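In structure tokens, the next block holds one chain alone, the form predicted alone.
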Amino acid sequence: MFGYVRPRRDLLAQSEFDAYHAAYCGLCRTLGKQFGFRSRFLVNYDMTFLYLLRTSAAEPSGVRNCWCPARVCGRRACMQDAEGFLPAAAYTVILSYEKLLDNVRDESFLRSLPFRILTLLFRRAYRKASKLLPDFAALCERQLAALQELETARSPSIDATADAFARIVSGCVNDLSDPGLRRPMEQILYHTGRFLFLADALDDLKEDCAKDAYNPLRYRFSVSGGALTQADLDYLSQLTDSSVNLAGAALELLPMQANRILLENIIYYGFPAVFFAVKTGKFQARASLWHNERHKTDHTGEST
């Protein structure tokens, strides 16, 4: 369920994108140097988020080059944030190895042979995690345990079965010790959380219905062919819609110092861009132009 927490880059200075990629970059040295060289696969742009949002009450960070495994001869520009990082990596690793478990879950056993494979190769890092952040490791075996009881009993609930992903998501401030940071961001990552599980559920619903997988949009709505009526699109886009407005308020809230270019684009443009590519089938033909091209949307983020 990564992927969908993603910058407007056409309505980012080429400096803050710059800012943008030196976070995901330093994510990434972090996980490779606290977890393991292949910890570094795990980078994603919903983690950059989450780093950018806990840090957005601290000074901004210096950047300097640093190595990069991904580019034979060359370095990048690279976000020095050792205290920030460090956590969100650790969320990261965490989440990643409980979403490779959840795919073993769903899966046949050959088709969940090679999730299988990398449940092994990142144990080690994930037993790491699990010990910096014990409780959010415990959160996340109750929530997922809730949200397979649900799928075992075929919920026709959105908000049910969205909550319970959220709070997986919203627990990802629950070690910050200032309430008045840690409030505010809780709130934020929850509707981050259901907008995610919402995008994350409509683009697999065509795949879901194929496969006779459990998806709840499958029984709430009428489901034709894999695809969900207008009317109940409509619906869909004002539930996220209203996620994005109540993470937008929570985001006002902050004490923010640094990243709130950064937060309000992903909010504000980023999420509505990614559900509407969703909505019309065609997030994934998408996905490489968010981060290498400069391409023109309006604010549905409709090519123009």
Given for the second form:
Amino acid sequence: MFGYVRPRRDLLAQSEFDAYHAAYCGLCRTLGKQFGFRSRFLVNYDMTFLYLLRTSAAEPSGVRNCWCPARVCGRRACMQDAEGFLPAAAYTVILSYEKLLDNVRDESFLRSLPFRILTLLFRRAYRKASKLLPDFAALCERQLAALQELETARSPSIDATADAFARIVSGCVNDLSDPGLRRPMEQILYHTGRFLFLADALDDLKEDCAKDAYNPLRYRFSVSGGALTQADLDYLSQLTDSSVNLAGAALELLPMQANRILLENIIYYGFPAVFFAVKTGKFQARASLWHNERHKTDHTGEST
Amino acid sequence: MRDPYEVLGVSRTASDSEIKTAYRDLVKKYHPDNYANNPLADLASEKMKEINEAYDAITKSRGAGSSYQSGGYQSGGNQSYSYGYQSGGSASSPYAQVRSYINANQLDAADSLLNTAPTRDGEWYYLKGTIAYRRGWLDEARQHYQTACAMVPSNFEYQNALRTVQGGYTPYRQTNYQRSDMDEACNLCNALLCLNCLCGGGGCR
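Starting from the form predicted alone shown above, please give the structure in the form predicted in complex with its partner chain.
Every component of the complex follows; first up is the chain already shown.
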């Protein structure tokens, strides 16, 4: 979706990083198998986190080499967990499709053309996924409409706008029945969603100011020249720190069997590093985790 | 019941002192103060109960008369943590009802009852902030906590809530990456709060 939820690679041992990569590849493979080859393009770091979180209470899964279309010749280590990957893949398809629809709604006819074409390409995958998770597709539509309403009203509340989005993200565990798992996961995902929203709003602030587009930060703080004052930036950092704390408090309540190091890395180190990079204008959403040399300045722009 | 050694995360061959250390670390992590106002406070309390039972079971089975009283760490058993630091005076006010709604996670009911309150004093802003905090609305929570602290600067509970929402205090985190100075100050605060509860002060239930 956004690429903001990612681990600090430089703080992971090679074996842990390999496990993360195998989960990413496993999600990609499941997307291809269940929702058609083109759905493989929807794989992303954010949804890899969702998979790792959702399966943290289960026994760790095995790894096997699989064919990877992104590598001309060669295979990649790929996690084998069809049961765990399927819902994560279905959530990925629905969220991506809803985001495309949202782009279609937001843009003018000509500008929305590429998104219209993409929605056609993913329509079949979306139908299959929304059959698996009928409530979630409805939740997405409801929350995006609420977000649209806040946008039209030019709401100055970053809480209300972030809440509309964060509820979508926390809805990604609605299918779990055990409250001992679901409730902490919901809290983690709610604050992940909140973090995503605030990081994205800050990242887009300059552009939105130039285009005179809606951005809750413009109405909540005093913005000059497309930037927040240092005091406001610090305040916003503290808000995201609080989200990290609340997500961390919830993480500690999960009966974790697997993925602990990866989840802790993403929440405790990944979030602050990404936010720091966004704050200093150095975040590159498209920067790949896979091609960076270890111990060099990493994708988040924060050197170690 | 789960294997008590598994609950404490130690092997069966662990020494008494290793068990005690593991137990203390877990108690520190899941202490009710760390989950004050957190919507998951009830799960943390269950976890504490499990840890205490596991520790009691191990010490009993080993037959060693431990001087470490595990029960002492429980703050009254159920999920009424946010009552802990309340001064006894306001028990008859409508705020007591709002607090019980908040503790039961009935935030909409708490909010609408609070909105009917005739005055907007420090307690009102504190409770408003707590409802926002439980919803994850941290910006609003912080504004309300700040107002509450400004109106009643001496209230420990309000100050603690404000400090938590400012993102400084992270006791359950094993790996600290920032703000150690803040942590120290807060640890002192919480130690005092703890002491206050243990000594039966402040209407602790």
